[in-house]
Amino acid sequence: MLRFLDSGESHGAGMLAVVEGMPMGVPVRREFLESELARRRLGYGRGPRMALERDEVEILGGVRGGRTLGSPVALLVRNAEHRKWLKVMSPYGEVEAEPLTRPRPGHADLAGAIKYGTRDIRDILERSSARETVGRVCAGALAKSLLVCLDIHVYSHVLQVGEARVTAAGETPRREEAAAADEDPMRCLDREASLRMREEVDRARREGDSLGGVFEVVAYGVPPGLGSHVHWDRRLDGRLAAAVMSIQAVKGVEVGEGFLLAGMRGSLASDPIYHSKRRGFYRRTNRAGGLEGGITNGEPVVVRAAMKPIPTLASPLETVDLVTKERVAAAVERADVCAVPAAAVIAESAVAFVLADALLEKLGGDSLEELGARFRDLKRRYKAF
């Protein structure tokens, strides 16, 4: 029902991502598409080129007097530092820049290299780039504008940096807690916890090496119904981790408590069924995720990810240089010290987006108007089961 595609280079003209199946009628503001790509700059342990990127948004088509016509939306991002790069990544004609042949373990430089049959490992590397994230962060925030007309936000924060991690893991935070994330360095919610995290990621700095961590998104006014349990392609929880695990460094994903289920016995490890006439069915736990067989129960939604240490380093690595063969050290991009903060903001642009696919899935609609008399319809629904 809704997809997206980006293309572009880390320092190449610009990234574009055009996204299919908005209905008309949802609210576009320019403001909030770049507000988003700045979260996506936060966080304690980024890289100088944090301070390089603006990130100004020019909407190309789908949009008129600032709402979705119902075609594709097309937004363009360009690259603050182009200019400086255009003899190394122009598209016309011979490039004027030196073969980079000396990959850098952990990321994908040797294995694309490999599959591609290229020497030079620049046209692996501006791809595989965390830039590329700029166009998930575009193609999740027209879908939060859709969510949110429906009363469902999506937020995220830090549970852990290194070795420092907050006390209350495995607790959701209230709405209007997750929300105010943003206002810690770390984006996380235990300032204790804050405090040690920003602490390792000095450590680290002073060391030249990187730290990686774990982060949470939280979905909440998730109605029950969305995804489905009679194919593996059509769960949901299957769509969310697939979705999130391909975050650049992210290599685990676990919804609501995930494995820590796998330490428990089946008498704790489930979330017991209670009715009353307000809230109809719901629970006072959330083990599950607010996810029973692929299927959405009325829960927050909750998905946890772990972030790998960043692979470029200060000092870097040994590899092997793909012409001579002979041992060198790895070639040096410039990098972040930790990027969990920013991770995590990536990740809810990842997790609205298939929210919102999911919802149009099950409601369909030409319009927000249409959308929204379904979805409310759905509500009453639900509640008098």
Ligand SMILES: Cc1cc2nc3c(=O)[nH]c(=O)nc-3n(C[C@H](O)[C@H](O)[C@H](O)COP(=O)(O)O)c2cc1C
Second form
Amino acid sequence: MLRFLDSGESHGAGMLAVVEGMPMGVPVRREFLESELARRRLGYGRGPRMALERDEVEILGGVRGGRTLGSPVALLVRNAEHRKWLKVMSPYGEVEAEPLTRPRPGHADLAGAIKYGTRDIRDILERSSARETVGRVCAGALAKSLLVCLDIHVYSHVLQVGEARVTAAGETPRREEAAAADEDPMRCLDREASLRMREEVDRARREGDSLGGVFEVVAYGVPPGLGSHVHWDRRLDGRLAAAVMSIQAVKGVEVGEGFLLAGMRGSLASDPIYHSKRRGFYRRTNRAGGLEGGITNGEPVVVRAAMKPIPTLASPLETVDLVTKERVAAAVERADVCAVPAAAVIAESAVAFVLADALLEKLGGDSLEELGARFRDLKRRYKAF
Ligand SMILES: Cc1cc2nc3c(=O)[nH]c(=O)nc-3n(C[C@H](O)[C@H](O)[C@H](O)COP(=O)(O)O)c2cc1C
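Switching from the form predicted alone: structure of the form predicted together with the named molecule?
Okay, now the whole complex, with that chain kicking things off.
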């Protein structure tokens, strides 16, 4: 129902995101879009580029008077650094730049160069860079603008950086707690663990090294009945996993307790069902992360992901030159030491987009008014079920 495409290179003119399928009448505020992009820069351990730029959004289409028109929404984020890179990145005529021939292990550099037959890895790295997530965050911010009208909120927080991890992993935070994650430099809800994480980042930075970690995205207020059990590509767990897994450097995704369930007894691994007049059906635990059989069950949707350490290092790894075939040090681009807090924000966008899509699939509606009425009716029917 919701589709989105983006275009742009890391040091190109800008990033363009086009989202098609938004209903008419959804309030869209430029300040909100820009604050979401600013959140993509958060986190202790980021490189100098994060401080250099501010992402400003131009709305090119699909919005009138601060509300969506139902037509494709086009958002452009110009690249503040592009002027400096004109000779290297100009789309017009020949570029004036030495080819980059030292592929970085852990990046798309070598695999992409072989696949596309280029001897200049800049042809690959400019697009494989995580700068591309500007487009995803724009699309996610539009999805959040829709979800918030239905009182659905998507937040994230960091569970682990390097070997430092929170002590209470497994407990879904209350909505107000999760909403406050940005107040911590590591976007971690456990102050003591956050301190240990920052110490790890400092140590890795001193040693020219980098770190990965684990983050969690939680969506609150999601009604039961989104997604479906009937076919593999309709299962919402699979759709959420694909959206989060496709974020650069994410190497594993789990729903709810995920990998932990593998080691548990069946008698403990599911969430017993309760019912009350006030709440309808509900659970006291949420090991399933709000999804059973690929369908939301009314509990918060919980998706966790593991991010590998940043592959570009201040003390570069060895590689082989594409042309001379000599052993050389890998190319060095400015790099983050740790980007787990930012990856969590990007994953919020990915989850929000998939949920908005699933909601529109379930309820349809050309306008927010129509969608809102159907949503309220759905909630009434489910409560009385
Ligand atoms: C928010 C974010 C920031 C990142 N920053 C960097 C960086 O500064 N340097 C780097 O080498 N990789 C960085 N990465 C990771 C690479 O983009 C990623 O590892 C690379 O594209 C290879 O993709 P893969 O790890 O998914 O195979 C970042 C990833 C994210 C999500």
